[in-house]
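Listed next as structure tokens is one chain, alone, in the form predicted alone.
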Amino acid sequence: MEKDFYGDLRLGILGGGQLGRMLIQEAINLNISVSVLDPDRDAPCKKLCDRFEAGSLIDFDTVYKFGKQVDMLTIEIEKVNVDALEKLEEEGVVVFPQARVIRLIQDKGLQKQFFKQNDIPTAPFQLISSKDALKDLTIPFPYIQKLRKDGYDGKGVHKIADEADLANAFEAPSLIEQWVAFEKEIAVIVARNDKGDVSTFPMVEMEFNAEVNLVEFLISPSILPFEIQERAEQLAIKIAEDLQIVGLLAVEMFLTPDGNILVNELAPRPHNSGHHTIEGNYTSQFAQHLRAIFNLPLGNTAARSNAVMINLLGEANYEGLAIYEGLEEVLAEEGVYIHLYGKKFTKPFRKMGHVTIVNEDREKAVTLARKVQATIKVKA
């Protein structure tokens, strides 16, 4: 690319949520000009970017016209019009991650087929076109049904334990996965630039909110055996190289009781499992994404300290203008870093922010994180 990233080059981001907001915060440090497209006129990115446009991310013309006004496009959400991105690529706009990668990852069925074709370990699966096909499955109860498209943050995922659950199954084209009795959910974020340089962040361990299947608690770095961490990181590298992706890729995995690692899902962008890197690592996931898409040297991903991240989710039964209870009490604690996402209104389980707790003593970090989790409440 002829333009310097810190000069006249215009970077466009499809999506204006919290991931875009934190990406812009890093872009400001590098004097990168950022334009944002998002359907929400009050999106979290609006006040931080150089140019904001309210519009659909899935409408061909809207995405195409927005892309023609920038030199490079990246995403903070996969649900975008890929046909428009492919046309923009043909006409010289740089799109990272590439349109073909986004198209594959948009469809959980294509993801699974990619895993199978590239010998990437994953749970046994079948693809179905309608609810009626469930009666012919070879996968036994219990199993997981996932919508092939548009599922996110626990939406579009349904556990079917027995025949009684079939009535509530999704009617749309779906991925059926064998139920995995995993011991731990783990994740590795990997970055790859256009030169082919690849770098991983240390593997993290995650705890999920069972009610809405959202990451609620994350610990970095992992203290699982080195051999497991190395296998997980090598799997992430293999996937990034098989995809030839440029940018950041989050690889979510299951660790089974017998020590096997099964890849669950991919996200071709900054991810919830990497928020702790802002304070916890020498290079944040957001800075690394920018380094990757601008073909710069990848940063040092080593952990500075133990870091625990908790999501701030809207409390159940509260909807309206957000009120953050317990902020002052938490801010009085050493090593606590609060990130609010600029969302004016809360609703049950909406991601409103996150908190990272860093401490050289892992147990102290975990204990303080539990206290923070019990203290901060997002109400209305």
Contents of the next structure:
2 protein chains.
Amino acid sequence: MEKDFYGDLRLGILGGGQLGRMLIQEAINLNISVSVLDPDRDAPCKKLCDRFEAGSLIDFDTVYKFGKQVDMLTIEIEKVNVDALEKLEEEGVVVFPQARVIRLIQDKGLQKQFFKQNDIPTAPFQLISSKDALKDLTIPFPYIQKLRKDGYDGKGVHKIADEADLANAFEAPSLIEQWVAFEKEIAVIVARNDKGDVSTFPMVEMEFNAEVNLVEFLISPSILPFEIQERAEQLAIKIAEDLQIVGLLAVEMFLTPDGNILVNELAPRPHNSGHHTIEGNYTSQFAQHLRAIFNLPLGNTAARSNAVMINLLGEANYEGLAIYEGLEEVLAEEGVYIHLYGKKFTKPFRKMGHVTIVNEDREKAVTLARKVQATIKVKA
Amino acid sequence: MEKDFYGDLRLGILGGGQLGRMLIQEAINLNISVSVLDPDRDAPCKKLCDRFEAGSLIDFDTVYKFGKQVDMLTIEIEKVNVDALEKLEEEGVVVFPQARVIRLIQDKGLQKQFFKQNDIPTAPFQLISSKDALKDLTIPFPYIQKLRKDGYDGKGVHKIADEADLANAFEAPSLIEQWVAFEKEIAVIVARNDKGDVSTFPMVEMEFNAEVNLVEFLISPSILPFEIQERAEQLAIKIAEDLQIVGLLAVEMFLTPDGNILVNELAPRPHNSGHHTIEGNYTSQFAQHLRAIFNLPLGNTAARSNAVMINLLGEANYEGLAIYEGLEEVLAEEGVYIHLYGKKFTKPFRKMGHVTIVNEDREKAVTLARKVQATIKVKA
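Having seen the form predicted alone, please provide the structure of the form predicted in complex with a further copy of the same chain.
Below is the entire complex, every chain and molecule, led by the chain shown above.
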């Protein structure tokens, strides 16, 4: 690419949510000119980018036309029109992550087939095209049904425990996965630039809110045995290299009670499991994504201290203009970093922000995180 | 104030330069709605704020009208119309720092009188209203002549060494200061909120570029004797309390060879001597300024590690569209944080950005800072 990243080069981001917002906060430091496409006129990125366009991310023409106005495209959400991206790539727009990578990851079925083809450990699965096929499954109850496409933030995922649950099954092309009794959910974010440099962030441990299937609590760095961390990080590197991705790749994994690591899902972009890196690591995931797509040297990913991240979700039963309770109380604590996402309206379990707690003492960080979680409430 | 800082409250910033830009980067985390007034249509804040208005900061009507559209005003530059701010205060707009504080600090003569009245140690001085009065000075050569108003970034300051230099003296109301043979230039940033909570950042040491009278190199935290650091921090607290300021106050001081601390100048806002706090301290000066003006608990100011900050100044002899040499080379080093200010055009010694280097080892941070300084060049 001829243009300097800090100069005339125009970066387009597909999606204008909180991931785009935090990416822009980092892009400001490098004078990067950012255009954003998002269907929501009040998207979190709206007022922070050089140019904002309200429009569909899945409409071919909209994405194509948006892409023709920039030099490089990246994403903050996978659900985008990949045909448009492929055409843009053919016409010389740099698309990182590459259209073929997004196409593969968009479809949980293709993702699983990719794991299988590349000897990447993952839970046993079958692909079905309709609900009807559930009766012929070889995978026993309980299992997970995931829509192949368009699931996000816990939506499009069902646990099917028995015959009775079949009534609730999705009537759409799905991935059926054997239920894994995992001990821990772990994640590694890896970055790869176009020179082929690859770098992982230290492995993190997550706790999920089972009710809504969202990450609720994340601890960095992990204190699981070094051997497990290394295995998880090597797996992430292998996947990044097998994909030849340019940009960030978040690799979510299960650690099973017998010490196996099974890859669950990929996200080819900054990810909720990397928000703690803003204050917790020398390089943030957002800075790393920019370094990767601009083919710059990758930054030092080491942890600066223990960091615990909690998501701020809209309280159940509240919908409307967001009110944040407890912010002042939380700001009185040391090492607490509040990130609100600029969403005017809350609804139950909507991701409204996150808080990172850093502390030299891991237990103190965890205790404080629990307190923050109990203190801040997003109501309406 | 009735409105929540993350909600309907509108914050106005007078000035849209790099200090406003970094303040906005932090304000994003708290959903703060920011309006900016700056005479330059391409000011660094232009594309990052909710509302940008191009207009004079020293014109009464422009500042007044801008202020009437917000709930709270703050500044990132002192040279603003204070009469308008006083009227806005009377009419219920919250102005932090207060108009009277800005008025006092705008005028280096009033600043010095304030030091004298409050027993704050400072170099001996005289105030003169015209060049003519220089012949009747009781202060011996060499001395410093500073314009009482509107000096900035080393402009409006002359050293007058002898009779021959008198020809170059400013013909305007000035402050004449006895030349201080100082050993170190040191600075402390202090914050005070409306509850009266006061908190200082650890003292830093600076190195100046004598040619252009700009901070070129800053080291945090200081390793001067604890007693000196404590004295400097206590002085900063005393000044903040004497002024009853709400917001940040940067206190620049000289440490003399015999161990005295003399207060040089004040800035009632985020300051170049606090840029390292973004990565070097638990709370950044920008986050702290927001906490102070919104009357929130002040954050932990402790250093997270050694940090060295260098300014990126436009190279001498280059003027035009800015080109940054050496960025990639510098990004290959660990713990290096580049901040470009979004200024399209460079000119000799213009502040175009800064770089902070953090390292557990102070000497390594200093060595790397020297390397960064020799590597990055802002040309045209």
